[in-house]
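This document opens with one chain alone, in structure tokens, the form predicted on its own.
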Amino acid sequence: MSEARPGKVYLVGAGPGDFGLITLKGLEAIQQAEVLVYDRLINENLLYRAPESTEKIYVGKQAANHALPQDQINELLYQKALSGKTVVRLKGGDPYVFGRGGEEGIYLAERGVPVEVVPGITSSIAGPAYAGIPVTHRDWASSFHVFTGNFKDEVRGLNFPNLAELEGTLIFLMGFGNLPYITQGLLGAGKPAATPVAVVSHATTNRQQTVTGTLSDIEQKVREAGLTPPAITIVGSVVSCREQLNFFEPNRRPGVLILRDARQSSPFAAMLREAGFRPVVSPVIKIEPLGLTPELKDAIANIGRYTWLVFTSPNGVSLFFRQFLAAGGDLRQLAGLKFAAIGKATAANLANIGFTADYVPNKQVSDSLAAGLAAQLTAADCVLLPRSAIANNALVPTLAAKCRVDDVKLYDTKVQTGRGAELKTLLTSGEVQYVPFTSASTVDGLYQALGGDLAPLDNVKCVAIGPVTAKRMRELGLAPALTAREHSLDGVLAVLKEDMQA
């Protein structure tokens, strides 16, 4: 019997940090993993893209402080290759420039494992264009040379004599903590005080700020600004281009956060893009199928008793007719039967699968389906309402009023709440600027996820995707900036477009 053949290793570059900066084979690397292995700094939108079933597992580094020492790093691409898996290690920038991408490498393939190399845009590159710095100019520098600013004693350090005769562009990663040494080494080794340097930290999000300066004084101007890590520093005329090229920190597009369940995020992160804003990912709730209930495996099997079939989302819409057709059911069936859908996203997430709504209220909200629904209802009707099973409003009471209505619980809605931190920083950084309520549920997963303190909310603007979402929002103690008049996101994206033009 011949032996299992290992998976594959695919080293991955992801980019300094704008989600727009990964390649397009470093994507579809992505989207067929069936384990991800990621780094810090990794852009979240990036880890949505693989596979609902994906494996993901975080062996971030900071200074002095690793998620998984890289000797174990290794062995596990090594384990999970072994057992046949597609496995992506996600890096920072690009996996071979100070990426340990080489070792993890060799690592694998001494060991028969199949490797691919997918270049990512270097930080060393790509941070300092965002901030209008071009690493090389005929007039300035004929040539740009990258350090690593992270190391352990002067004995590994940089040789700086050497580095004060270079004409080119110096470029210093991961140098944040060292920036005194890498500046009075220079200055020690003949380079002029007047030297241009700029120091950009958290290059091409939207956190990024720059300061600029000289050799003599770029110290102090950084502790004035209040930098903070991972910065990038640049040494060399160029910096001076910065007045002219600075494209990105003036007009940078305003953060919106998305809270909604991750496999959900993406069409709205592209209608934010669409209209110029920058999305930003971090899910606060989680959508559970309850599969194939006894509920729903009977309503299924006898589905001509029933004249409407009902739903209050789109998610309602996939999960419902996902499990029809693994039950064995055949469109066919439905033939008979009208379908009323809350809003016109429903509607078109029903439109999808080839049937047209017959009857959708004018507003987005229970209370507006119920009443219209309940006006076309005979007592010979039967209505059945897959839905949320966290679903508590007055629809079933209305619509049963009229007729038999069968109730059947499609999915769960469960608060993520390990992103706490993640979120303050998001909140209180200025990365955001405005967040989106798109469910009474995000804004539970909001609160709870930062244990009731409201506090970090106080410098964004808080929008609510219609009334039962505010009513949740004031319950809690968060009054809302402003509330869609169209309970969509059509509707959300028309006030956060109105807000930013005001």
The other form holds:
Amino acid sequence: MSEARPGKVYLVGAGPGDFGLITLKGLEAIQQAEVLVYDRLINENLLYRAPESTEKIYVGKQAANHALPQDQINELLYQKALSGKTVVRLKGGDPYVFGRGGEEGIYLAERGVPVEVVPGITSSIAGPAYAGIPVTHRDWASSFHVFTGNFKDEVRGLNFPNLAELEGTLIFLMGFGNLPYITQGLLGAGKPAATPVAVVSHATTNRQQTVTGTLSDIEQKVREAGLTPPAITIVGSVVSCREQLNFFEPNRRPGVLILRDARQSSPFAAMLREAGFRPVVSPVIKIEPLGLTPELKDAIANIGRYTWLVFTSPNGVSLFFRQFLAAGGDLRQLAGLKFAAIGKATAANLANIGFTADYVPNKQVSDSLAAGLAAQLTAADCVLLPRSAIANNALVPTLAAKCRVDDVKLYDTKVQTGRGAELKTLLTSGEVQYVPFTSASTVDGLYQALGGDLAPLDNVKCVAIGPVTAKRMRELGLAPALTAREHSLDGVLAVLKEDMQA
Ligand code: SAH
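Output the form predicted in complex with S-adenosyl-L-homocysteine next; the form predicted on its own has already been displayed.
Full assembly next; the chain just shown is listed first.
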């Protein structure tokens, strides 16, 4: 009996938190993953780079809930690889720096599973760097030493007399709760009380906060500042470089929460990043294509019956043509039809396929589309309107007053709940400053995810893409701080930029 060959396991470093601080190889591995096993402290945006079909398994610690024990993680990786899958084990920072990557790798190697390591940017170096602290400097430190401050998992504690002898920079991970133990230990071993110390929490994220002091006062200062883990402690003269090299904290980019469907978040995230914002992806809705429904099948089979094809979203265009071609349609059958698009983005999507929209209203709202299009229709016309199942407006009655309209459902929009706690943290921790709502469904999604408690939104500016979305926000008790003048993602970006510069 021959056994199938096991799949490969990639031990991939995700970097310290900032989305951009992953390697190209790491990102490629994520994009090819069939199974993605990840910890806490991983930038969410990275998870959405995996294909939709990727099985994503979270094995990190949650507040109430304990992490999957290490032997079970090892076994999980092994079993997934045995089934022939390409497995990506995504770890914070570098997989081999206090990441137990070594244990996982050996477990797999002993069982004949091929393993490839993609090193990552470790927080032990990037954290200090983002706080303006070089870990070495010719004048102050010719070595740096990274320690774990978590003694539960380690066989040995720290040998403070040895540490105090070292001339180089001392860096402690996982030591947040043990900060007093570390400072007392070093002082007790004779390290000068005036030795500079920095503690960097949530390094490289929008929540990064740094407190500096000395071995004698850092603990009190950290307590007063209310820092929370994860944090890195840096001990040594290099800490003083921060005065000149602190590039990140003063130039913090405003965080923008992206609530739309995960697959559609990347282009918006790229636009925001380009414009100087920091996108944070946390979808509250999911677009579910309905496939070739009997109505759609009938419309496609009888496409010659229609004189107008009307699209109310870029999604509608993509999904309609996907089904049209899959059902054996040929673009030449559409040669005699006229096309209408609700706005620029929808028209641009049509243009990509090779169709110029015959009608695009000046104002990108369904009322304008309805009125403008109705003025061009006669009783001899026949309109096909392939769109979202939750579309709910006066478009159909206005058009139907003139001619036959077939309103065909292409996709449903489902609310994704269950991420309430995470969203609350994003909204209240300083990670996010703006929340753009790009559809009424994102308003419902966030409202439901937060269990109807909108208080976390007091800390941020809510932005509406247009009047329909703004209306839904007000109905739920949420006042838009800004509303886009042009009702598109470009329009949202424009008001965000104005507000950032104001
Ligand atoms: N493999 C990881 C470290 C894992 S141990 C790496 O190379 O970065 C987890 C510890 O790393 C945390 O307790 C904390 O001390 C540190 N850490 C990880 N990410 C951090 C971040 N963004 N900010 C501050 N400390 C971080």
